[in-house]
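One chain is shown next in structure tokens, namely the form predicted on its own.
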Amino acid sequence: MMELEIELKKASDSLKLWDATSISLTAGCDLFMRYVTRTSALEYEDFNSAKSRLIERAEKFGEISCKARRIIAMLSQDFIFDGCTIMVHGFSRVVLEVLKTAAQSKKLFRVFCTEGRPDRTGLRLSNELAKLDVPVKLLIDSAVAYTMDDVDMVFVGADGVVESGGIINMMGTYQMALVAHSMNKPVYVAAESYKFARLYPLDQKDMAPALRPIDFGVPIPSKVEVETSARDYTPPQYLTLLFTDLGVLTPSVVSDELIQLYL
């Protein structure tokens, strides 16, 4: 069994190297390892039985992960009401599932979708919402404060949910949460539990940077320094609730859930 754990660890490390900056990938691999190998019964079973148990637990983990977005989408529906305006940032598959479920439930709402620089993923989300006949307005990222007064709530995804209850997500999430908080607008996070990471950043620079190229459309002089970090950290005090497959959580209880996940 020790040899099998070593091989699983090698496979996990190889996946992490594919994108060393991805918090969700690292956290997902770590949780998979814990979930699959944490049963003590493996030490007392014959090889075939232990193999079957490992496969069963691995498939169960995959099943839980696949169902996560659907569970989150259903939990969030009570918070989306007819006539509301929702602001989203960039593209998030789980946020799209939340909005798609609301649209399929015949709820009437509109969405303000930011462009999502540097990779402009908000264009993708706005296209997906248009296909669902959801009224959507595309905003440049710097128009967040300008339009926040017309917004009822903010929905964002997360690359990682950290021990403090804060989130690490695409650049601009922090400033959106700051503006929303200052104007008493709720900020909801939709994130799968496999994105819960054993990290505790203290500030914006206290994490490995995720660098992305930025196209300004014009040549940039070599003497001009360009900020290429593609994500930021939003502290928990600016978040209202987290919708997860573990339930609807306040930021303050995330550390308790992390302990349970990694036991």
Given for the second form:
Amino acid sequence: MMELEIELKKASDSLKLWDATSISLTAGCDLFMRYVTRTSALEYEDFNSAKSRLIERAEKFGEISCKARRIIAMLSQDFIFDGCTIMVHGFSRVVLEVLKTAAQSKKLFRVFCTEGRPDRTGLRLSNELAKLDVPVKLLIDSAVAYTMDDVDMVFVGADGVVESGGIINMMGTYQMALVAHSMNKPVYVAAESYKFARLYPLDQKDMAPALRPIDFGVPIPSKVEVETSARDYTPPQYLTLLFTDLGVLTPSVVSDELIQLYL
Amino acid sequence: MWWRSPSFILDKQQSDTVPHQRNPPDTLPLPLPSQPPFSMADTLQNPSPENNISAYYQTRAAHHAVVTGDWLAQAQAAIGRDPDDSTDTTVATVAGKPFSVIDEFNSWRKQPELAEAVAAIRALAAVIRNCQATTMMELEIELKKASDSLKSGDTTSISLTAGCDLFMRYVTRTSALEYEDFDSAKSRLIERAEKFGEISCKARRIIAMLSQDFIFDGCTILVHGFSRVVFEVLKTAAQSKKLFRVFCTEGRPDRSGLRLSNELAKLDVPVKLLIDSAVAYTMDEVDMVFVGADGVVESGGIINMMGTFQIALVAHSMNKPVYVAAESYKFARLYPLDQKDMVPALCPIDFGVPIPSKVEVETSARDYTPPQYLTLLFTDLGVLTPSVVSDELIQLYL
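Would you mind generating the form predicted together with the partner chain now that we have the form predicted on its own?
Starting with the chain above, the whole complex follows.
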């Protein structure tokens, strides 16, 4: 059993090393390790049955994670009403699942999509939504405050959910949440439970940097620096609710859930 | 090369109805200086606001895209006219063909450093000089006609409308019209018109001087897009050897922020480029926000490039001061009640990939920033708080 755990740990570490900046990868690996190696499985005397029990738990964990998006989509249907306007940022598969489920249950709503510089993920999302016959409007990132009056709710995904109840997501999420909060619009986050991480950023820069080069379309003089961080941290006071496969949570409850998950 | 020829932009506007399918700009490596005057004149004379392309923003974008010293010299050589020599200009125009205020306006507009409203004011001053009227009423009517034709050339430009209105009021104020002799009245009018033109020209320098006290050593300034007034402010600060750094937003969709960062890098000012989404991320390190204005409205708010409202909101929530640099001829008699309560000024956005036809695009080029998010306005009338603007407006327009 010790050998198995050591091997598992080595594999988990090498996975995490492959991308040091991905929070969900790290969090997912950690949660898996904890879930799988929890005490009861290790009480069997026979190694083979212990191993098959471990495999059983691992598969179960995998299944839960796969189904997470569908559970989140189901939970969020109550919050999307007919005639509402939803603002989304960038491309999140969870949020797409939410919107797809709503469209398929014949709800009438429209979506405002930000462009999602610099990787133009918003354009991709607008493409997908247009295929579902959902009315989409594309905005440049600067136009979020301009259109926030017409918006009923903001829906974002998350790269990671941190202990404070805040989220780490694509650059621009913090700005959108701030604007929405100042205009009293709810900000909903759709995040699977394996994204809950044991992090507590104190400000924007207090995370492992995740940089990505930006293509401005024209050459930039060498003296000019560029802010290339790909993500920002949204503090919990700007978030209204988190939709997870553990249920619909408020940001303050996240740390309780984290304790339960990691114990 | 990264700059786009203005004729390319304007030709594209006239020829295509699918604005998002645009050829890459580097297929036209050289500008064609002989084309801009005519195509700009066409655009200025024949836009229909219902067709949704704002001429103001198109020519602004053209200016933003191409200004290098070489291009200006080429343009001047091709036209064979020295823009600093105003008397020659007017004489040549009168001798060659009937005087047209639009032509005069366009000739002034060719200088990229000149604001649109100042060009309009100069053009109207030329109208007075060249008018054939023999009575004061005729002169006023002619002036009004010229002013209306300039305004109708581009209904979306707030500073143009405001500048024309202010000029009309300033010039036709009572005392000048009490002379019995028409010629001396006319020369008095011309004098006042030239003075107004000079004040408008000098406005930027006055604003730059007033704002120097607010820029301290070691500060970080956030700017949005490209404003010539703000650039003048930063240039003056850099030349007086102040140490500061600038965060520049990218300024989608016309990438004006990139141009500003270019100019600032030439002045050896440390610049950092941000995408528009990164404003809240970096707002912690910022000490002040500096923006220009397309127009200052009666409430004390400003109308400026799309994204200004967002930046002001974020700055306000983090207690950072927002300073606006605006010349006094931009004070307009408008009072928008919300974001959509203005003449729409649309500007097509190039996303780089084709957009499905079912997808709408929000193409407005500007937004309205309410006065509660602004801290101070630097104008050539002095440093004002937003609440004082309506008092100033009353004095200007009375």
